[in-house]
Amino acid sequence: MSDCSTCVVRNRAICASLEPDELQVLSKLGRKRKIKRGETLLWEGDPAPVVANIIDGVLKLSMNLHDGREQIVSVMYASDFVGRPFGKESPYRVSAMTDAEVCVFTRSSFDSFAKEHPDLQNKLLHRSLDELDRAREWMTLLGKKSATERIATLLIELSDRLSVDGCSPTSRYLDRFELPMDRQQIADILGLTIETVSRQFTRIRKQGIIDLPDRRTVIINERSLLKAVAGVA
C-alpha cells in the first residue's frame, strides 16, 4: 500500500494519532481495496477476518430480521473505521451503498499493531464512545421525532459529510451533495413507509428549504431552516 502519510483521510481517521515512523509500519500491514455497490465486505454473524478505514464512498452496517427483512443500523462515511478489533464476529453485515474504496487490514495484524500503540487503542475507544452517543441520539430521533424531523435529521447529517462544490457545512446557502442510498433505503433507516419518505421530501423542497434536481441529488438552501425543521441546535 502506498504511504500512510499521503492518505487523504489521514487527519480524520483513527490514525492520525500515529507518528511518522508508526505510519510506515501500519501502511506495510494494510492494503487498499475498492468495493463495487452492493458489495458486502463483511457478513453479519461470520468471523470478522478483517477491518478498515474507509477513504472513499459510503458504507451501510444492517442486520437480517427474522422475516429476512433488512434493517439498516448506520451509515459509514470516508475517514469512519469498520469492522471489530478485538472481536471474532461480525455482529452486522458491512456492505457499500456506492462505490468505495478502503484501506484494509487483516484483525489479527491491526490488534497486534495496536496492543503496541497505546494512543490508537484510545483513539478506538473515542471512535466507540461516539458512536455509541449516536446510537443514543437516533433512539430519540426513531422514538421522538417525527417524520419531517427525521428526513431533516438524516439530510443535515448528509450534508455535514458529503457536501462538494467547495461548500461549507457551516455555509447558509448551496449544501449540496448525491444521496447515497435510495427512498426505501431512507425509509428503512428512518423508520418509516417509501411513501412518507416521498412527501415529507415534497413538503420540505415547497417550502423553499431544499432543491430537488433529480433523484439523487440535494441542494439545501437554507440551512438554518433545515436544522429549525429538524428541531436541532
Contents of the next structure:
There are 2 protein chains.
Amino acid sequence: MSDCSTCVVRNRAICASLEPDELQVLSKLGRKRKIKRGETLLWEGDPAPVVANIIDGVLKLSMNLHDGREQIVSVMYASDFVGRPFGKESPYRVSAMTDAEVCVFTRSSFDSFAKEHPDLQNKLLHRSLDELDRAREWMTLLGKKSATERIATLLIELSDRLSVDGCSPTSRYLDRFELPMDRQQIADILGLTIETVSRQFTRIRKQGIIDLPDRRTVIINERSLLKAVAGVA
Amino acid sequence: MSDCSTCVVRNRAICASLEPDELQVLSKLGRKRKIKRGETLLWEGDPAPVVANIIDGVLKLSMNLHDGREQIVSVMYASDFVGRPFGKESPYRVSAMTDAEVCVFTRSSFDSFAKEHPDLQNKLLHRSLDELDRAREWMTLLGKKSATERIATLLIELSDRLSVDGCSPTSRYLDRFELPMDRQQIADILGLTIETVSRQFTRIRKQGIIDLPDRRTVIINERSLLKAVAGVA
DNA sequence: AAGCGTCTTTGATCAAGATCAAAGCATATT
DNA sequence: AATATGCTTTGATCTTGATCAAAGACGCTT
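Output the structure of the form predicted in complex with a further copy of the same chain; the preceding block shows the form predicted alone.
Let's see the whole complex now, leading with the same chain.
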C-alpha cells in the first residue's frame, strides 16, 4: 500500500493508535483491495484468512445454518475492522453489501505486528468491547422486539451510522439516506421474512412517519415517532 | 483478598497471564464477595461500577426494555470475567442465577492496573473476541432457529460449559447436570415464553431424547439425536 | 420504446408460538 | 399431617409473522 498518511480512515481506524514510523511498517504489510457488491472477502471456516480495515463501503458478517438459513450478525462501515485476529479461522462470512474498498492484511502478518504493539491491541480491545455491546443490543431486538419495533430500530441505527462522513461527525443523524442493503438482507438482519419487512415499511409509511421515494431511499419525517415505535423510552 | 495463588480459578481466569509478583499487586486491589441467588452485582447504567472474576456459581447479563421485557444476553461461569472495563458505565445488568462467589475490583483500580499490563489486556482481548463469537452464534439462534432447536441448542451448550470443573476439563460433555436457572430464565435466554419452553421440554422428553427426573435435573439419553434437533449439521 | 429479469409489494391462508386460564406438584410453613 | 406458596405443566384460543401465490414496479438491454 502506498501511503497510510493520506488514508481517508487514517484517524478513525485502529491505525489511529500508531506513530508515523510504526504506520510506515504497517503500510508495507497491507494492501488496498476493491470488492464488488455481493463479493465475499472471507468465508467462514477459511483456514488461511485475512483481516482488514474498511476504507469505504458497507460489509456484512453472516452466519449460515447448514440448511441455508442465513443470519446477518453485523453490518460494518468505513473505518471498522473485520476478521478474526488470533483465531484459528473466521467463524463468519464477510461480504460486501455495496461496492467497497478495504485495506487487507494476512492474519499472520497482522498478528505478529499486533504482538509488538500494545497500543494497537488496546484499540482492538476497545473496539471488541463496543462490538460486543452492539451485538448484545441486537440480541435483545431479536429475542424480544416486534416486527415494527425491529424495522424502526434499524432505521434509527442506520440514520446514525451512515451519518459519520470523513473524520468528523456531521449532522448527528441523517433524515434522508440510502439503504445499503436490499429487502432480503434487511430481513436477514432483523430475523424476519422479506414479506414482513415490506409490510412493516408500508405500515409506517402510511402513518406518515417515513417516506420511501424509491426502493433504496428513506426519509424520516417524524423522528420522535419513529423512536417511539422503535421502543426507545 | 488474602491469596490469589490458591484461588481455584487462578489458572483459568485472566489472572493466569500474570507473574507471581504482579499477582501480589492485583490481590491487594481485589476482594472476594459472596452473592446470593437473585442478587444483582451490577446495574445497567450504574455510574460507579466494578469488574469481577467469577470464582464460583453462574451469573447472567441481561438487558431490559423500558416496558419490562428482559433478554438475557449472556450466561457466565466460573473463571469468566464480567463488567465493562474502560467504559463509562455497564450497558447491562449482572446478577446471580445461583449462589456465587466473585473476586471484585473497582473499575478505576482495575483499569489503571490493566494499563500497565499488556499481557492482561491481551488476555482480555482474546476473551472479548471469544465472547463476541458466542454472542453472534446466539444471534443466529434468536433470529433463525425454531423453539425446539433453541431448547436443544441450550442443553448441548450447558452440558458443555458445566462440565469444566476445576482446572482440567473432565469428561468433555456431561450427560447429567443441574440447570442453573428456572424456566422463566430459560425463556429469557431463548427469546421464548415460559409455556413454550415447558412444552418443548415435554416434547423431547416424550421422544426419549432426554429425561427430567425433577425440575432442575437434565439427563441426556440420546446426544446425537439432541444435536440433530439442535440443528447442528 | 419495448421487452425482460429482478426486486418489491400486496393478498390469502396457515402455523408456530403467545396469551389467557386452570390444574399439578413440590417444597416450605404451621 | 395439613396447608400455603411458588414453580411448572397442560389446555384452549388467539395473534403475529411465515408461507404460498400473484401482481406491480423498476432498471437494463436491445
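Positions refer to the first chain, counted from 1. What we label the rigid core is the largest C-alpha set whose atoms superpose within 1.5 Å from one form to the other. Everything quoted here is computed from the prediction, not taken from an experiment.
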C-alpha of L26: shift of 2 angstroms or more between these two forms, rigid core aligned?
yes
